[in-house]
Every structure is written in structure tokens, then in C-alpha cells.
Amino acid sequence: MSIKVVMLGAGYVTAHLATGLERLKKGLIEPYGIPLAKYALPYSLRDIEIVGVYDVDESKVGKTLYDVAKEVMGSEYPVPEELKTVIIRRGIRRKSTDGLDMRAKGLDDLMSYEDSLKTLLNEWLDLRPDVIVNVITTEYGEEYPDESVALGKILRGDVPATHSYAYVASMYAKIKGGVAFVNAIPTPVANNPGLLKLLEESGVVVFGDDGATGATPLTADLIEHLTERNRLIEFIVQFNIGGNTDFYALTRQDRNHMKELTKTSMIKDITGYEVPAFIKPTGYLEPLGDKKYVAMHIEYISFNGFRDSIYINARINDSPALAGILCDLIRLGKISLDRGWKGTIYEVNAFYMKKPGPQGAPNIAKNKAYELLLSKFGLK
């Protein structure tokens, strides 16, 4: 009754996953942080089991998990030992280290890319993983129309890492059978429609893009409760500063702008106007590290001409709170392989990613999209 996971990224989010994981089933720690841990799904939490992971940083790649996250969580705190047995693998890079300040090497680099897409394929089919999770580094990514040009540049390795690992996966999927494949980044995956129709007629079921764990879905039910008591927003502010590997890649415009479509993307799905906002990241600080500072302020007209505002200020743990929702998405994509799914599904999307797809499902208050992701899958 396992599911087999392969991460791609062994960044702070996989040792956090994987730490939290194995705690879980020791029953060191209560699942907080995981949305449907109330609920009796077909598989538990104890069922995960991450069989292998990929980075092209030279600093991570042969080195064991468990050397890894010991040195995200530093030496106070306890890392499994059961992580000692899954190793680093090398993935593949196309441009997703350019213009950061990292050595890194990817299988790409090594041999030809055709050969790099068999090598992983293999290594894949090796490992057998029933879904395939992206973490690695925000990367800029294109959309493509339809599936010819999807291909044709997949092939011609003119694409984003990210493209390439989803490419891998739709020929795992043709093998195997089918696969989930979560995309966690903003790079476009399941809003992208020539890449999704790729995907699908493969039998790879996609959850994405970007998953929403910290002021973005707190936004978003902020946004919904101002609209339904017909308040007028005037302007929305919301701004992130973190110290850790994601917010240094965000120091590139390429990379920030894609974080920032998928955080602005709600705004006018829930209000039903055009609504003058400031969100998106806007700095890194290495003295933060994962821990992240927030910032918000909605100004809005209430009855009588009023003007009321909200301000928030808080400092968010990164990437523990995205492990947390991973730990249902690969057990949803696990059950919806059981049921035949495959493509995008949006009433996952709607509650755990801030740009659900498929390209233009609309956006909507996360308390919403909890009660849609419940009825999907039979927990009401």
C-alpha cells in the first residue's frame, strides 16, 4: 500500500517533507499543517515513502538525504536516520542554476539532452515512483498553445528544466501506466495547455501550479470576505522578504515574474473587478533563512462612504508549511491514479495551488475550494 514518491529539488522543502515524515510515522509529531490529516483517506500518511531525489547543485548531488537536511535543520534538531538510505541523484539542469551563484551540474551537462531525458526515464523505471513532485528553484517557463509546440521544443531542449522532468514523466506514464505529477513552482505545468494535453493524453495526472500555503490564501479568503459584504477594495499591498535558496532565485526578474502571476491571479476571479495591488516578492535577506517576513494591507470602503483598513504583519516558515500540503497531494494523486483520472483536476488545484489549472479555471477564496476539494473525493 506504499506510494513512491521522487522529489525533484532537495531543498529545504524535501528535507522538511521527508523529516516530518518520518517523525510522523514515529509518532513524534501531530500532523498540523496537513488540511486533510482529520480525514480517513484510502492511504495514510505512514503509506509515503520518497524512493528518490534529484538536484544539480554539486554541493547536494551523491550526498544522502539525511546529510541534507541536517543541514537545513542544523544540529539542535533530530533528522531520522532512516534517511541515511536515499541518495542525491543528479537531475537535469537546462537553465535553471543561470545567474545564480551555484555550482551546479546536470545530467544534461553530461551527455547529450536526449540522452539525459533515457538516462532519467530509466532511472524512473528503476525506482518505479507513483508520483512525481517539483520543488526545485522558480524557473521561467513559457506557455505553449498546443501539444506540436510543446513537443517541439521539449525536444529541442528549449525549455525549463520543469519541462522537461513533465516531459519525462508523460513517457514514464505510457510504461507504467499512468503517474501524478505535482508542480509546486510557478512555472507553468498545469496552466500551460499544450504541455497539460501532452501530459493528460499520457496518463499523467497534474496538480499545479504553485503551491499557496502562506499570505496568498489568507488573501484570498480576505479578499472573499470583503466581497461578500460588498465593501469596495481600493488597493491591496502584500510583499514577502526570505532568506532562502527560492527568494535568492526570485532576485532574478525572469524568475520574480513568474511567482508574481501566480499571486496576482486571484484578485479579480473573487472580486469581479479590476482591483489596484502590489503582490509579489520583493527581496532576499539571507539573515531570514526559511523563515520568511509578510507584510499586508487591504484598504477598502465600507457603508457610508468609510474607509476601513487591514494590516498584517507576520514571519512564516516557508517551507515546512508547503511539506505540509504536499503530504495530501501526493495522496490525492495517488487515489486519483486509482480512479482512472488523469490531466488537471481543479478542485485540487483550487485549494492547495495560487494559480489552479487549468489555464483560466477561475481563482477563488480557499474556503471555497476546501468544500469543492471534500465533495470531489467523497469526505462530506
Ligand SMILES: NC(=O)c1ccc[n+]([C@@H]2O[C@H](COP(=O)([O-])OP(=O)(O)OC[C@H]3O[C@@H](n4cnc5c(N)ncnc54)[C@H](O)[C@@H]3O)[C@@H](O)[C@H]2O)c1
Contents of the next structure:
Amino acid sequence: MSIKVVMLGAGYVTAHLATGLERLKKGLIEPYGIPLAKYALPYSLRDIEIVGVYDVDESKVGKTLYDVAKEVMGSEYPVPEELKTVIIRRGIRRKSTDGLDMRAKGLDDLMSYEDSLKTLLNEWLDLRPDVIVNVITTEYGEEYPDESVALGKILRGDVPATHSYAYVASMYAKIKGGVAFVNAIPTPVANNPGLLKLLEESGVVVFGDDGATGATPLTADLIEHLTERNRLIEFIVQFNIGGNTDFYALTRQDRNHMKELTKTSMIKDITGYEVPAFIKPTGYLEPLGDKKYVAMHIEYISFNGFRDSIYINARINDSPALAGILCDLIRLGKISLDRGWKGTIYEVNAFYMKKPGPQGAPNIAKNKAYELLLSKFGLK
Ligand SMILES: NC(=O)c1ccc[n+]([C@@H]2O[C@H](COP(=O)([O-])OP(=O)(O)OC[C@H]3O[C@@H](n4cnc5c(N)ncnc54)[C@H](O)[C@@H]3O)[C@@H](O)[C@H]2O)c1
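What's the form predicted in complex with the named molecule like, now that we've got the form predicted alone?
Below is the whole assembly, all chains and molecules, this chain first.
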């Protein structure tokens, strides 16, 4: 009873997910960082099997996941030998790597765009994934008001790679009878009305957008705490400086803007009023590596007009945090398919995502969302 998974993007997150899962299966680590590990789900962590990984970086395509994980995680890290059986396949590029310092080629650089979609579909029909996880480099992407605009843009190729992948997922789902698409990056899928409709009608379960890890869930819960006590938040500043390639990519303004939107949308949803806030990835400093530096300052007014301050300084390993929640999202995706659900599921997104879909759905504190999630899946 395995859950077959295709990963889009062979970067830090995929390397951590793949190595962590193998080490869990061997009993070498405890399942810390996986929120639902304490609950008995119909699928265990051992059931997750990564059957395909896609990238467009010429230094990764054709190599094994083992080789890529060794490079990403450092030669000291004990990467399991099992990862040698997965070869990195070539994905669809569109403009996802433009402006980045890498040699990249997608299927769509080697053949017509239409043929690249068909090639990918045929590969997925061979691999038979139940769940497709998108962790490619954050790219700029628009929201489409309806299905026909979405389809028109996708067929013309006038879209980010994420939307091409989502479209292939929809064609695959129609043939196979459903698939789950987990969009862990900010490029809008669950918050994209036109694309979401197209996916829903094809039987795709969609989780998204942008996995909530690191400082964002902590900020959400702190804001809820202050709001429940009726303290007036005057402003919030949050800095993030990291040294991984994701932070490097986010030094590009359009990509950073995508992140900024997903991070600041939550504050008003929780407080009910506008709060001046500066929350975005602010810089790249290579020696920090994957362990980012987070600084947060919240100023608020308490009883009798007194002003208090919260300061937080943290160093947070970025990619393992997302890899841990993906262990749940993959299993919840398969469970949702088994239950005959399609489209997006707010109770999942509200807990695991920075910008929970569907568009317009409220961003609530993560500890409240946790309760909704448990109820939805009959875990309490
Ligand atoms: N905690 C976290 O690390 C976290 C949290 C939320 C969201 N994310 C998002 O997850 C994504 C992955 O993070 P990461 O740290 O693994 O980044 P990374 O840069 O290490 O990996 C991204 C990979 O995607 C590849 N890629 C780019 N365009 C592609 C395409 N069109 N098709 C296939 N592959 C493509 C790149 O070559 C790279 O190997 C980022 O978009 C990031 O914003 C990360």
C-alpha cells in the first residue's frame, strides 16, 4: 500500500525529504517535525515512495538523487544508498530559471512546448504517482479569473512552469482517476480561481500555496495570542536572511514579491485591522547556508496605554521544516483521494500553508487551524 510521489525540483527540500524518509524507514531517526506523526493515519511514513524527481538544472538532470543530495547536504551527511535508484529527470522550464546564475534546460527547450507537455504526461502515466509535490524555485505567476483564461494561457505557454505542471497533472488525473498536487511554493495554484476550477474538474486534489515553515506559523500564533488578549499591535518587522539557493533566487524582486504577498496576507486576517508590517526575505548571505537567521520585533499597546515589545532572534533550518510537513501533506493527499475529494481543502491549507487556498479564505492562527485539521480527518 505505497503512496507514489513525484517531486518537482531537486533542491534542498527534496534532498531533505528523501534522506529523512529513508532514515525514518530504517529507524535511524524519530519523526520529529512531522505534525501528525503522533496520530494513526491509514498510511504510515514507510508507505511514501519517491518514484520520480524533476529538475531543469543541467548540473542535476541525469544524476541520481543520491549524488544531488550529497551535493546539497554536504559530504559529511549520511545520505542513504537507496537514493541511488532515482535518476533526476528533465522537467518543463518556461522562464523559471531566467536571471539565475545556472545552466538550465527544460523539455520545452529541446522540443515544442506542446510536445513537452505530452512527454511529461507519458512519463507520469508510467510512473503512476498518487501525489505530485511542487518545490521548484519560486517564480512569478498570475491568477486567472476563470477556467478559459487559465486554459488559454497554459496552452499558449504564457505561464510559469508551475502552471504547466499543474495542467499536466489535470490531464494525468483524468486518465488515471485523480492525483494530489501539493504546491509548496508561493506561485498561485490553490489561490488561483481559474486554474483551481480546471484542476478540480479533472479530479485533482490541490493543497497550497507556499508551505508554512520557520517564522511564519510562529508569527501567526503570536498575533492570535495578542489579538485574543485585545492588545493593539502597532507594527511588526520580521527579517529573514539565508544562504541557500532559495534565498539567492528571492533576491530577484518579482520572486520576492510573491513571498511578501503570502506572508503579509495573514496579519489582517487574524487581527481584523491593518498592521504596518515589514515581513519578507531580506537578504542572502552564503555562509548562513540553509540555517537562516530570523529576527522579529512586535510592538503592541496593553492595558492603560502601556507599550510592550517582543523580540525574537532565531536560527532555523529552512528545508527540513518544509520536508517534515510534506510527510503529512503527501499522506493527506492520498487519503483525500481515497475519500473521493477533489479541489482544494481549506482545513489542510489553513494549517500547512502560508497563503491557504481557495482565494479569499481566511488565514487563521496555526494552533486554531490544527484543531480544524484534526476534525476534518477524524483524528479527535
Ligand atoms: N522552508 C523552506 O525551505 C520553504 C518553505 C516554503 C516554501 N519553500 C519553497 O520551496 C521551494 C524549494 O525550496 P528549496 O530550498 O528546495 O530550493 P532550491 O533552490 O534548493 O531547489 C529548487 C530546485 O528547483 C529547480 N527548478 C527550477 N525551475 C524548475 C523547473 N521549471 N522544473 C523543475 N525544477 C526546477 C532548481 O534547479 C532547484 O534545483 C522554493 O520555491 C521555496 O520558496 C521553501
